[in-house]
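The chain below stands alone and is given in structure tokens; this is the form predicted on its own.
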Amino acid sequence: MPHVKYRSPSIAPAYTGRLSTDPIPSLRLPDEAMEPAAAYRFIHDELMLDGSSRLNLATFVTTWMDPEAEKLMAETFDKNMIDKDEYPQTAELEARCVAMLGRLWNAPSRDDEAAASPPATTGATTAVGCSTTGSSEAAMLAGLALKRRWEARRRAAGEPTDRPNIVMGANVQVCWEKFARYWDVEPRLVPMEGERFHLDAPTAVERCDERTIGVVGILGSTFDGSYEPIADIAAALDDLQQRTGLDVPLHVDAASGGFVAPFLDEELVWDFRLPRVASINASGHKYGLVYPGVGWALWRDPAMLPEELVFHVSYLGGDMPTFALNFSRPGAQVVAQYFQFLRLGIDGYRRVQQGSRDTAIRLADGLEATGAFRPLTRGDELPVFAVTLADDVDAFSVYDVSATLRERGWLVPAYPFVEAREDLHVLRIVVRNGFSDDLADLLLADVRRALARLARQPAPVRGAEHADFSHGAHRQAGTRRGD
């Protein structure tokens, strides 16, 4: 029987023909086209070498959503978020999300307008804001607004506008250092000291002067999951104004905590209930429970957002102010955020975040129970915690633990801690929606097996130079990054 050549891609075996026999260039365009199925298989197979996102305990980014959300996103990938006139309903969903967040973060209400509005629009607030590609862009927008408002005040008073500065803890996400560098603002980074791992009120106020455009407080440090004392910082800035006349606004970087504290820590005052808080940023693709990338920037009222930074676009016969660094981007993530708000509501978000927090606390307790770790935080604020090795452990390092867990597919970052405490080497674990108690038990079992094996080493094999996560690396090296 003669040899038959398969020429039709519809009946060819998956791994014959060009895909398996001919080289496919990776650094230049191929000379010939290929069937979409073949291109898919080629790329799909290479991506199998990536780690599993569900087992990635380094990232804050959402790694699971409902299939219905994925379907909505697929249906809206082609809609450009910047084209509000062409896609007015997508713009309307963005506006609804901003309104919902303004209410969630307790912006002042527009009582007079709300009283005259139909029930669907009652509860409106004075907040203004927009979606962004993530909380990093939102933070830069907030910083730019702080700078422009400071410059306007200085010009009105006949004072020079050179050498502005911004005060923040050394534990800030790297986007704030980018903001300072890109817009020529001195970053006054407060180093950590002893067991103080983030900014506090006294250290913030002592670095403020007449050239300070604002103070950044973090509701959920990426280093250890802890909340900074926003209310205390606000009170200290109020006192500073009473004593010296310096009016220094406060921005809250609530990248993760903005979607946790309102549901689990309702008694915690950190948001627009504090008159000192001018603006808030948050990340929809972290504990907002949306795939990347979407963030949110809100200001307590229009006066906090300089008008020269706003572009006005007509949509639905009305006006939609836009304020963003990026232009073209898909509307899918904004649609997905609105889906989550409708799908979960307050009770659903509360249950999801409480489940994550409970699992984080169980994991922290479980790691401490091995006797090999000392928790620095316990996951009882953000569902995030950091541990270091117990004092009597000398056979292995946190980098050995991280590398050993990677053999089982777990991605647990090990890194030197926040600036001025680089002597402290930690493992950090982020618990997100989709990380179940069952997975937590499997992780603990693998940790115990890893410890038993590593304990037989005569000395640590890996040091900080083997860190597979650069969050805590020195800024001078240019390797420090966010999540």
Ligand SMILES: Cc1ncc(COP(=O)(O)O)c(C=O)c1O
Contents of the next structure:
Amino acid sequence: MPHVKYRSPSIAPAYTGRLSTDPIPSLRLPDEAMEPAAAYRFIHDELMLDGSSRLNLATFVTTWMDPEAEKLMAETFDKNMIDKDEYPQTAELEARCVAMLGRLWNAPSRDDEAAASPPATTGATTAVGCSTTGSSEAAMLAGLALKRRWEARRRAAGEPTDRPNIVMGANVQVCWEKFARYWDVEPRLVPMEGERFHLDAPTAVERCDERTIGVVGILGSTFDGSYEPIADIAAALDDLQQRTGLDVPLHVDAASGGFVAPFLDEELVWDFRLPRVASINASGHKYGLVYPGVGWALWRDPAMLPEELVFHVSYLGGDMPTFALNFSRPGAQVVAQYFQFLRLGIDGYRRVQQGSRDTAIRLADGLEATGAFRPLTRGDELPVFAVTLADDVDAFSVYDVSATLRERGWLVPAYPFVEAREDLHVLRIVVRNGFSDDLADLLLADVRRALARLARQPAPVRGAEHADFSHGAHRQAGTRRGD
Ligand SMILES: Cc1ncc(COP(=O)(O)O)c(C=O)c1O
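Given the form predicted on its own, state the structure of the form predicted in complex with this ligand.
Complete assembly follows, chain above in first position.
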């Protein structure tokens, strides 16, 4: 009996009793219930084996927010975004975020209309849009709108609507290939060439024809953080229309850049200031500075979003148009996005992103200064850069460097570069809010230590079979090769 007594949950310290001795099934439901504290400990402890998200330099996704944002999110975990009628204020916050983004991305002003409305709407734009779970869902929605508009134009002209295509660089994130595959659109991927690591205007326009539903330009590329030349692509499409009559819209995948360029690169014209830009997506959970998952899709004006794609739900006794793939979706992330907009404002976002950019540039320079690396980009567009090994390094591979850094907890992905330049093997580093100069110095010190050790190897140990799953790079390593 003493045995039973010592295992009584009321007196057992944390790691006695069921928690330490009874097997818990992991692939079928347990027969019995357990105390929530015990369930918590089991799962919490298992998750310690995950890497630390703050040391994860592979992800673009936000890994630090103010405690007040976390509190607000915890208070709104139970809100379903789709229940617009029941949670009208959450719906209102979503609408305000869309309005703010419309302005941030310079959609045409609606001030004429606003003059007759309450002051809060002054400065409103013609943009319409919605929140999503991330840029992938936003890409599906924007791609669908392009497809439907193309079909409508073709039908009106008495032309067939089969075999649509979409033009983009081979560096697109995998979500665009998914879009093409799921919705039967031919992906026309422009391969990389030489030191051109993303789409450019001539190569994009070259692939457009009367079946092109749109061109996707990326601000900035998942592979190396570089901005594609959106204004040049738009101008080349304007020229195409003048020469041939082909009117091909441009969608900007600003998953990361949509929250960087407006604050740090004001002179860069990439958004709705270009009449050719029909729609833009961005990830609230990347440089929008919100925990996963929230994204945004905006269209220049309602004409760019075919009415047949919009569903209507009741809202404050009225009508609220919605456009989404899922029905239920957490509201907390949208609330958190609104929190960040209020908390940071333009100046706050600018300072956060400038801090990340400065750190990224410092890191890229620091890696180059070791003599072991050649930066392909320098972190001066997105705070993201890729480095390959210097030509004279033959004792180790980027995969060896990545594995050695992992021993200290740093997660720095290594992978073969963009299609057609897979001869380059790179390390990519994403600097985000919360990755301070202090951490960057610690990383650099660990890199130097790792290099000193690796230089003594007779030959590289790890090859591309150790490539990481890394936000788009897996497309080359997986799906595409398997095609
Ligand atoms: C350019 C680009 N587009 C789309 C995506 C997909 O975004 P999400 O993870 O928000 O679905 C990413 C993710 O890294 C990206 O970098």
